[in-house]
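In the form predicted alone, a lone chain appears below as structure tokens.
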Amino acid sequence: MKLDVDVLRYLSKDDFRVLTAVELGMRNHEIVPIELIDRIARLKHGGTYKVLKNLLKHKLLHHDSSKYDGFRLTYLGYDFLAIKTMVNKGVFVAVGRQIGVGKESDIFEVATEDGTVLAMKLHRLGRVSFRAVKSKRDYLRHRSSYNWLYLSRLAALKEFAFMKALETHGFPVPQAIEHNRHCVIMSLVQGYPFVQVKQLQNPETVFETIIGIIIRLAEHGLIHCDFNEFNIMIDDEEKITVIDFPQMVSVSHRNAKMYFDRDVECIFKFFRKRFNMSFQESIDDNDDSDKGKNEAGKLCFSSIDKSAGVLDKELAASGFSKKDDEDIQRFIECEVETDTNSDSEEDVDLASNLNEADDLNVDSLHLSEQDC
């Protein structure tokens, strides 16, 4: 579904008040009740029903009346609250044209009010074109239920949190400007994605500070999990940053080793068919050479030296908790079930919860010329 933030010039503080309804509603239900959206909403002058018809209209929405009358949020509308926030918060004035599509996020440039560009992921676990992320991804193995915007908000959390304490190590990812739910700023990599280069001139040297980066996160104890050509900026000067950490794991990882080295094969088949390179086939896990290398230049993960650690300060300080790590791993091993359709004490809560929120403007709202 494309994002056409020009929707937002014409959305009231009713509109988005109906919005954050359905997204607290979604707390306790899949499909949330017209009564409780009403409920939760509370409109001075009533009209809830009118505004969910205008919201559908724009997409935002889903309805439901397979088993009752109700309705649950998109990712266009989900994207819509957190632009809102982000609006709001000064983080950015102007959105403007997409500049990345993968197969779980959108990648849009944002303008603060100074003029600066940045970068804006959205992450978008579960779309169609992508459902064997269910089979490929922790956060959904072997799982039957499950809710993708919460998913895709652990997935961001998850991202923001470890970009900070890698950045905080001198890891060369971008800078994490801000977070909401599931949208991610932070500062545009000037470069190329690795996959486009066709020709290098220091093709060695460029592996090698790969292989450094691949050593360096495991010495700290992290593997990324998806470290490949995709996931690699190069630019003119063939300085190297890495994106994509939603998926990164602990080197105590039941399946570390498994992670580590599909991670290794990925750049080095990918140095062999692009740059001609050779190298040994196999990975030589007993091989005690320094810095977790074997004579042919390969990694071994259990040569590598993890004495570093984990960085769970960093990440708790970044926002991303034990508890959320916890959630995510249930997802893993099956334990998490979501929640639907059903009735708790919460619900009554919900309407103090968001008439306690503050009422956020979005007047201020840029729009960039450009399509996005």
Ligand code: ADP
Given for the second form:
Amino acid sequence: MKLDVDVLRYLSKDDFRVLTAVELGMRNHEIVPIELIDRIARLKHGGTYKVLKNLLKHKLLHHDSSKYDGFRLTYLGYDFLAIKTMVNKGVFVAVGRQIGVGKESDIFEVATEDGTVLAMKLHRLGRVSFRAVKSKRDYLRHRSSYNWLYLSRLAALKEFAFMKALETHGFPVPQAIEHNRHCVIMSLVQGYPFVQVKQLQNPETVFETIIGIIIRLAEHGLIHCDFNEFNIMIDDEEKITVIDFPQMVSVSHRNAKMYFDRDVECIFKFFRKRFNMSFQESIDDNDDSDKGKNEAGKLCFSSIDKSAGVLDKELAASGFSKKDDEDIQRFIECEVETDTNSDSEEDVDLASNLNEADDLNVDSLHLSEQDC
Ligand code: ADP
Ligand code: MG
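Starting from the form predicted alone shown above, please give the structure in the form predicted together with the ligand.
Up next: the whole complex, starting with the chain shown before.
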């Protein structure tokens, strides 16, 4: 995705006020009626329609007149709001090249005032499901979790909270620097995705380090759930950094053992195929259920001492609540299950039940100076 931030320079205060008004309106409307945008933005000298046309020209908004005249944010519009807020806070001053494209994220380099280069991850969670349910329901009586803004923001918040907590406990993860909306700023990892590496000087050491991280995570009450060669970075000294945390679960999750085994198996499989490593099968007799599933018999989920506990305190300190986690987890699981049938009514119903407590009265919305 192209991110032409030059446009940022040409946007006025009124442009951002109207863009923010659309964002607020989207808490209750998929397409925000023009009159509502005008009412929320309350431009001093009027002219909301002209501003909307300008934002549309720069592809920051999408116009929809199928049921009534209205607008919604595009990903680019949401990106701009987050970037503008971060720039205003002095987190970074420039956006550079794109360094990664994930299924549900885009990653760019950004530079701080003193020239330090950081990584900016823009979450795009809900992209697929949003499309699937788009035509089915417009006015969102309840602020619904299938709203991609909400989901992407939750993913960013979760990623930030976990990265910070893991860093505090000495895990090799990027340094979490800041988050806003669907955007996370973190240190730039020097090195390459492990998937690109064809040879290692010390494959055994690297293997042990990686498996050691999976075990230590479980001891701290956590499972990565997407622990594979795409989410491990390695540098020239063969130092490992783990990335990508929105899907992490607690060891008390009902499918914890399956997720844990899957993470372990991914690593075994990769080392076997890529580095021709062979592993002795030794199944832990104490745990029949692990038989044949996990090549590393000693790596039985049930035999890991998880008494170090979930990093609850650290996560709560980052503003990430249990309810946020339930919402995002339900979405991720729902998305996996409905991957082949993403247009089902079931999908819509599950999504619309989520987060009902957060219903918002649109008429009381108005912008403060801080919002823009
Ligand atoms: P996704 O959730 O979409 O898979 P990831 O967090 O795995 O996103 O990032 C996708 C890619 O972006 C990674 O494989 C890596 O190449 C790059 N990347 C992500 N974070 C960083 C970082 N902090 N430093 C350097 N590269 C990164
Ligand atoms: Mg990834």
